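Only one chain is given next, in structure tokens, and it is the form predicted alone.
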Amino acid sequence: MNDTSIDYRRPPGPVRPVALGVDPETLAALEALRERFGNIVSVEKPSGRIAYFVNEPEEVRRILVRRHGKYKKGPGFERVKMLLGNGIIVSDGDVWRRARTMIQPAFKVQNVHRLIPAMVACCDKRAAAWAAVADAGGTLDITAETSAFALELILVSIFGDDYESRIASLPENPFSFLASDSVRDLGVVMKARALRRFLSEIIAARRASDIDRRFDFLAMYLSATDRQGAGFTDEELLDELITLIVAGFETSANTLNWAWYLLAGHPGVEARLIEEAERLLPNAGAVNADSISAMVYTQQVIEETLRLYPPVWLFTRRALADDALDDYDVPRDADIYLSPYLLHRTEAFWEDPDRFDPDRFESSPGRSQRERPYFPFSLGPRRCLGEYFSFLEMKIHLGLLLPRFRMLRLDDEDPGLELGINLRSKRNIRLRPERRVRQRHARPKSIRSKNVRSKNVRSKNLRSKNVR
């Protein structure tokens, strides 16, 4: 508990206590606090604990990067820990440092590149299913489709050949509830615990096997050692695998869900993406590390999607010791609230912030990408290890599927926001697919438009800001 007897230099804030959690009411409260008091606000929670809402880019960077050692995970991670165990997303201190050191080599660029064929195969599987729906004049639940794609890919990437023999061959995929049950309640936690027993069997079989499977994530996790030469225990390995499965598919699934929705409403952006994809990925054989790296505009589109819809809309930290931000003191045990969603939509930092405009991320001389007010994957040592994997799969997904299918919105209804641990669409997004006639290497006319403006972009409600 904070010591309120000390005369700390506190930022401005309300007199009455403010309840903060991970819910729509918290977003509304933080937005109101920002509007009234500015970008650094002090509140007292009903428990008496002091909390700061920090929406100033330099101070966000100071907390997450330069002074990260003074902070640990904050409130709200209890529910995450119930689901994931003490994996790398939840753990702190020496446990986290050891796990990160052991896991990091698995995400080296060359290891991730070995998974490109699996990414292409998962895209081709979606394409076959979508073609059948398009030919029948049906609609797609794109939220469910992107979840199925991303979940299958992360499972193939983790288990390699074991995916087909131990998972795909079953009457029902034991992991499918992770994609279908969006609410992370106790029911999902209980299913996840049952899943640990299933994973234990796969781990035991792998440990007993002499087959060389060095290139899937499970093999690399099994061979990982710390500085003393010790590997993960079975319990530690279970925590890290559950973390990798859940985090590894949710970020990409949610981002692709929003990307398809945005592209269906912005034909100018869509046309530029198709031109780039047709030029760089004219066939499956052209999908390689170099061609994907050259997909600069696709990268911009994904980054802009992540700006508007960051996968984790709220980060929390707790001060381990007294600190200072700007002209204010941070008392030990104070809770810190950081919201990428609000920072990315603050007009002081982004021009017309609710407009979908991928050209914001166009590189230019003298423009520092590292210092921009943008942190969808967090910052500093706790920045997501799987960020490169996620961008690679999303670029391949859009690059291979967008030239094959046009997605049409069924109505103008905003899908809204589900503000849980992850930022999701409140309702599943349904789109109507149409096959395209692929025009390889043909550059569409009049495709460059920077004024891809949305209607009714300013909204005080808890919907998705009408970025249409």
Ligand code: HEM
The other form holds:
Amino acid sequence: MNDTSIDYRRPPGPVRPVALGVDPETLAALEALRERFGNIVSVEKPSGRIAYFVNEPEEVRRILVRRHGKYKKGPGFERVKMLLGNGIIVSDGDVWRRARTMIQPAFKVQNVHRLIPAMVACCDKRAAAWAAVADAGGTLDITAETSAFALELILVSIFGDDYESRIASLPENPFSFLASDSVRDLGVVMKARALRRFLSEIIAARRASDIDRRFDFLAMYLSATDRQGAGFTDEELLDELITLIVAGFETSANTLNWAWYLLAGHPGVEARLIEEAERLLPNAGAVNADSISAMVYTQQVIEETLRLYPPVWLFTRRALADDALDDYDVPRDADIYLSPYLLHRTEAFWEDPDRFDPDRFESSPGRSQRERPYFPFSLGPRRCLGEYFSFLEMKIHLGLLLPRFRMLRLDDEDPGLELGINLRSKRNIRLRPERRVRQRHARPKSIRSKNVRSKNVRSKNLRSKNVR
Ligand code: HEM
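Output the structure of the form predicted together with protoporphyrin IX containing FE; the preceding block shows the form predicted alone.
In what comes next, the whole complex appears, and the chain from above leads the way.
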């Protein structure tokens, strides 16, 4: 608890205590606080703890990058710990540093490139299922589909051949509750325990096999060593594997969910993405590191989707020592709240912030973080390790599937926001797939013009509270 008897320079804020969590009420409370008190606000929580809500890009950088050692993970992470144990996302200090050193090599670009065929195969599987739905004139629960896609991909990436032989062959996928249970309650914890037992068997079998020349994440985690030459214990490995599964699929799945929704409402953007995909990925054989990195427009679409719907919409930290922000003092033990969701939609930094416009991310040298705060993957030493993996997977997913299927919205209703640990759509998004005839076409003139394009993307049914 903070010692409020000592005088310190405290930012403005309400006199009455404010409850803050990781929930929809918190977003509304933070918006109201910003409106009333400005970009750095202090509140007292009902527990008496002091919390700062920081909306200044420069100060956000200071906390996440330059002074990151003065902060540890904050409120909300206890709930995640029930599921992830002390894995890399929730740990701090030396435990985190050791895990990061051991895990980071597995995310090297050349290792991630080895997973391209698996990414293509997971898309092909979806395409086959979607074609059957399209032919039957049915609808797709795209929220469930993107979840299943991203979950299967992360499992194949972690377990390699063991996925087919040990997991896909089971009557029920023991990991699928991670994709369907959005509430991290006690039931999930029980299922997570059963999952740990199942994972222990796979680990034991791998440890017992003589020379393992595999390059999946499990093999790399098994051979990882710290500076003293020690590897992960079985318990540590279990925490890290569950962390990798949860971190590795939910975020990408949510981003793809929103991307399909946005594309279905923005035909101009969709047409440009298809043109790029047909040019660079004319067939599955053309999917390689070079062609994917050339998918510049698809990258912009994903970046813009992540601006509007950053899966980790709220970061929390707790001060380990006294610190200073701007003209204010941060007392030890104070909680810090940072919201990419709010900063990504702040008019002062982003013109017409609720409008979906991937052209914002056209490369423009000289733009700084101060000018345009953007941190869906966080910043600094704790920045996401899976950023490259996720862009590769999402570009391949959209690049292979969008040219094959037109997705039509069923209604104009806004899917709404579910603000938990991750930002999801409140209701599952249903779209009607139609097969497209794959064709090579010159880019239509109309979509080259910026003016016409911005008219296209201002679709009426997105003029809701979330996005235009
Ligand atoms: C759109 C996709 C993704 C987004 C937006 C995202 C976002 C983030 C964010 C914001 C953090 C930091 C959280 C914090 O500091 O409080 C993080 C950490 C992490 N992410 Fe991701 N992530 C994505 C995909 C992935 C994937 C696909 C993987 C693995 C394959 C992954 C693995 C990790 C790991 C291991 C960490 C912990 C890093 C550390 O604490 O040192 N992420 N991610």
